[in-house]
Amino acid sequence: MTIWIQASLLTLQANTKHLNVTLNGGVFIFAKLCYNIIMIYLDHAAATPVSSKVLKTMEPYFTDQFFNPSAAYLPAKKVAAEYEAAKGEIAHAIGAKATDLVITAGATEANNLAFSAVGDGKVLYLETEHDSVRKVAEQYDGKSIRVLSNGLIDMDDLKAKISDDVVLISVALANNEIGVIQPLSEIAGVIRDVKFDRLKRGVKTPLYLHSDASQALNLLDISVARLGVDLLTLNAAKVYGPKGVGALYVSHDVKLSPVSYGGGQEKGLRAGTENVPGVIGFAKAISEAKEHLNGNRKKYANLRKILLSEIKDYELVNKKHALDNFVVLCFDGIDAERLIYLLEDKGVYVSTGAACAASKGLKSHVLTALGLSDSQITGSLRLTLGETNDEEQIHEAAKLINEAVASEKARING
């Protein structure tokens, strides 16, 4: 028996790819062997694609300008200067200087480095923080600060927990699961009052405010002076820059301990050959984010409005104080994990929360902190909008989400 596939007969019709197989002269058409589905990506809080402009900016530093910035010859010195200029561009975007930044391999490393300021002191952290803050805080016997049912920090709880041995307080600017924006300048004001009181009483323990701003870079106009932070974490991977690149802003009076030893790069805090292409790309990405800040806000606010008007039978989790691109929906009584798989089959990509927690099937500590019941948490979806989305996609996504929810309800009700 002779079997062969005639490649010339492989065709696309409507939304279906047809594979024509000739078997002893007979032609069999296997319809819908695979689907020609347009991807609708609604998980930009987990990762963003590298923009074409960013990629183009990075390319020479993988090829022609490949030199080690620490080398002594002229081409390497030129690369070193361009690396520092890129750091300056990143710093300028948050109202800082290049010398204030330590480049890291991402937000997780930056968060861990920030905690090296604690020494023998104690730490406080918001109970809804990302695991890269929560887990390191546990190493310092950290205490969590409560949030209110809307996700905002409980200021009374914060004030009650700042004892004289607390050195670091960590509160993300915008939460990675629900997008709620914290009042950092107000928190900084509380910290200033505490520091003044300590000074009057002769207590010499320093007190620093750290914030992870990873999710907020392309939607908020960030200034370290206005926020009143001593340490600020940045992440290229959330602003259409390369993965594996981050930065930590460090105020001049904060003393950190090295995370690695070697050639003394990054002020001796993070030894190792500099990631030149990554930092060049990060600078371009953050520059683009600043340039399109207002446009992004308007675009995402509009797309969010469409989603909320067209999706049926949900409870909105993040009603107020949230980034415009975050939409967290609760379908109580529905298994959101099943919705994810149903939607994936249709080319719609969403999540149940932080990628690192969702992949392990862990219950969201963020939604738990808000006071949601187990069934509400189980039925919650996180949709995060981005540059890959347009109105046509959002209309289609809303329709497919409604269909998936209706299908699950029918299955449950038998």
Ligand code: PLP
The other form holds:
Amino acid sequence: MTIWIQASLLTLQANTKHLNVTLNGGVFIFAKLCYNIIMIYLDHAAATPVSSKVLKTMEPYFTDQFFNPSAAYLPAKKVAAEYEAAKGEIAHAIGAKATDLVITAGATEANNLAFSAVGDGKVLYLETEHDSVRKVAEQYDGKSIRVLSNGLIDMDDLKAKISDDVVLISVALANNEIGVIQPLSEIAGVIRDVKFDRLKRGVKTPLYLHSDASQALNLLDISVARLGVDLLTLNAAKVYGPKGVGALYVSHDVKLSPVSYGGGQEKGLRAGTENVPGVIGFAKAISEAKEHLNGNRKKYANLRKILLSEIKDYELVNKKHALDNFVVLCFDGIDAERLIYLLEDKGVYVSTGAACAASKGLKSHVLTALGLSDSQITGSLRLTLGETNDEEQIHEAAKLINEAVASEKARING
Ligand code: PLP
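Form predicted alone done, so how does the form predicted in complex with pyridoxal-5'-phosphate (PLP) look?
Full assembly next; the chain just shown is listed first.
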């Protein structure tokens, strides 16, 4: 094993037999794996590597083009214009304008900002939402909307819970544990009817639809108009862009409160010097994602099919309505945490669900909401496909997963 130590900003190409990915960052130690050790990364819902094209686009803005966009001289004004153009590119990918976006430090912050629309009103959120929605909804005394056993929103429960004081409804476009895609335009239709009814009865409370689209950008063609959303969260870190960069689309009639106060950047809603390289990288990443949407969907559908046909003795948790790159398998009676460690030993990286919940050993609220038993939840493994995967890797991963499950069964049966 060779150890490389590099300081300052750098780019490393890790060309192992099964991984070809560009790594970037500050000071770190990189352990280069021997050529006979495989690495198969199947956790793209947790993080995606920054693509080499994205990294290349960002680089000048760390060095030559380092200027503060708020400064008065010409080179800074040029950077400010490029920042705005990048925002325009991000907005264009969802059918919006640069002025509709507030750039944030990731999806968590965008979700928190979206909830500032609530004021003194009430909120509803889907029970399977990511913690960055659930926890902020709790601050507003939010009520959850149930899902059906297939993970889709229970429309009857939604309709029953929209009381006259509800201001915000938050439903993720695609779930981060099971990839289930919600029928947002149908939900927007229900909201339109409620708004019309409120108007007729003289009820002045506004009603907004917010959606967290963090996981969907790679696989769905997103248009805010088609979805019928008032607020939409985007996340660069899930589309081969940099971590800690996100955006909130805000429709013109929604009033928000600042997440930070200071120099008035981002229309005064999120003060602080703009993350120019991050936004430039996000724009490139989202444009790349949009360009390769159809090819990626086909690729992941094929890889998913291979996994499902070669892995043995599982029950598929996300049978329908899921993003093509999400495969959630239940090995009832097995501890999936143990499978993760066995697979890690073989160079295969998978997860049991949301990275933040899994790291705290919490039981998945998403799988609980689907009605899975405790032993089914314990036995569930999330595989999320991405650009680093190919067919050869997937055959190998299926074989290694079968071996890990067989060895766990043998251990349990003594
Ligand atoms: N929302 C969803 C659906 C996610 O999957 C994630 C991250 O996993 C987040 C929000 C939080 O994103 P970040 O950690 O970039 O703020």
